[in-house]
Structures are given as C-alpha cells and as structure tokens.
Amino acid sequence: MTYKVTEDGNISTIFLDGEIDMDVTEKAKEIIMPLIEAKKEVHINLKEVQYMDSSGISVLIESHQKATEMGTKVILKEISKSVLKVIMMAKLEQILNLD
C-alpha cells in the first residue's frame, strides 16, 4: 500500500493505492486517525485499491466511528469495484459515507 495526502482547508484527502490487508492496517490507521483527531473532514480515495480484506474494512469502520465521536466525518470516494463489492457484501453502504 502506498498513499498520498492532500489538504484543502479543513478537508484532508487520502489517496490509497494497492492492497489493504492485515499487513498494512496499522499503517493505514497511523495515517487516518491523526487527521480525524485534528477534527478534519477526511476523504479516503479508494480508486487505486485493488484489494481490501476484512481488516481493511475494520479500519474504515473504526475511522467512521472515531470521526462521529469527534464531530467530523470520513467520506469514501471513487471506490474501486472490488472494494465496493466487499462493502456491499458486508452491508456497510448504510453505515459508511460513500460518495
């Protein structure tokens, strides 16, 4: 997994690339959580993510819950077909903010 973060006012966009699995979930949290704790609105761009397992999905759920606690939000953008399939199978489209 590689990533790039861009800032635009109070919105931080994280562009993730590659596979999000058990091996990289801690790294993903280290990128996402401090932005949420800084009360940024976090956009996670998943266009270049080819694969995400349940540990990656759990990072998205934890991020969403933390953002709700902090009074901000996490929005998933340009979700790749393979990741969208996992989100839909888990019925998370009703919980997570998809754009």
Given for the second form:
Amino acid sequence: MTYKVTEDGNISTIFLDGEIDMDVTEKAKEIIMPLIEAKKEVHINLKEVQYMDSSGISVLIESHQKATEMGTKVILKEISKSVLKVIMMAKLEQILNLD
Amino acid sequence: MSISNNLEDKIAETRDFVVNSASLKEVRSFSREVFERIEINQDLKDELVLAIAEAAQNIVKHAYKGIENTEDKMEIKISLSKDNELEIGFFDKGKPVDDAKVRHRNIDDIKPGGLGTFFIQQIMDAVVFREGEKPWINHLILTKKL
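For comparison with the form predicted alone, please write out the form predicted together with the partner chain.
In what comes next, the whole complex appears, and the chain from above leads the way.
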C-alpha cells in the first residue's frame, strides 16, 4: 500500500493505493488517525485500492467512529468496485459516509 | 463433503506459507493463480480469494495469537472435483481451534473486527473444522459448489 495526502483548508484527502490487508492496517491507521485527532475532515480516496479485506474494513469503521467522537467526519471517495462490494457485504453502506 | 485427495480432481494445488501477515499477499497470489484455471466469473474469483485470505488471516490472528516471529508454516490446498465441488483445506500447527467459539460478531453491532468469519460464511457453502492429522493441529475445510 502506498499513499499520498493533500490538504485543502480543513479537509485532508488521503489517496490510498494498492491492497489493504492485515499487514498494512497499522500503517493505514498511523496515516488516518492523527488527521482525525487534529479534527480535520478526512476524505479517503479509494479509487486505486484493488483489494480490501476485513482488516481494512475495520480501519474504516474505527476511523468513522473516531471522527464522530471528535466531532468531525470521514468521507470515502471514488470507491473502487471491489472495495464497494466488500463494504456492502459488511452491510456498512448506510453506516459509513460514501461519496 | 469429502476431504479431497482424489486423483480424479480437476485441480489440486497445495502450497505452504510462513504464518505471518506478510504472507497474506502470497496467499492471494496463489489463490488467484489457481482460479485463473477455473471458468468462473471474476466477481466469484474475487470473493473466493477474499474467503481464502480471511481464513489464512484467522490462522495468523487467532491460532497463532501471541506467537510472533514463528517459522511455522500453514498449508493451503485448493482442489476442484470433477463435479465442480471446490474444496479449500487449511492446515496449521497453532493453538487448537474451539469450533464452538468461532463465531462472527452480530453484523448489526457496528465495531471493528469480527467480520472475517462473516465474510467466509457469506461466500462459502460450508465451513468445517476438524482436528488436524499429525503434524497438523487444525484443519479447516471450506467448500462451495461452483
């Protein structure tokens, strides 16, 4: 997994690339959580994520819940077909903020 | 359901992997290689790869919980019978799995974790744990009629 972060005012956009599994979840959290803790609105762009497993979904849930706790939000952007399928399999399409 | 050791299987591929999270990528590559030889649609291939990777992840996370830097290997066997019954066997030497405790969380209780087993059960027709034959401790069998 590789990533890039861009800033636009209070919005931080994280562009993730590659496959997100148990091996990279800690790295993903290290990227996402400090931005949420800084009360940024975090956009996670998933266009280039070709694979995500339950560990990756857990990171999305944790990020969403942390953002709610901090009074901000996480929005998932340009979700790839394969990731959307896993989100729907987990019945999270009504819970997470999808754009 | 039969434990696949049938010479008449259309496909029977076995590979072992070191039990750690870095191996999960190799598990997916192996699964994709095998499924390239089976005429099923890409969506189903992706689902099967996910189920296999989740089961392998469960071995790393649960059977080897608290055991880091092990050199132990897990073995994965993918076989397809002539009547298109897909069987995926997982063998490991970790802590014995208590079948009764292998449950996914309530899917409506939104929290991180506990989804891997749910995905496996959604994708596969049957999930069966057996005691492994020596040298294995655990033997998980996933099956699906293709």
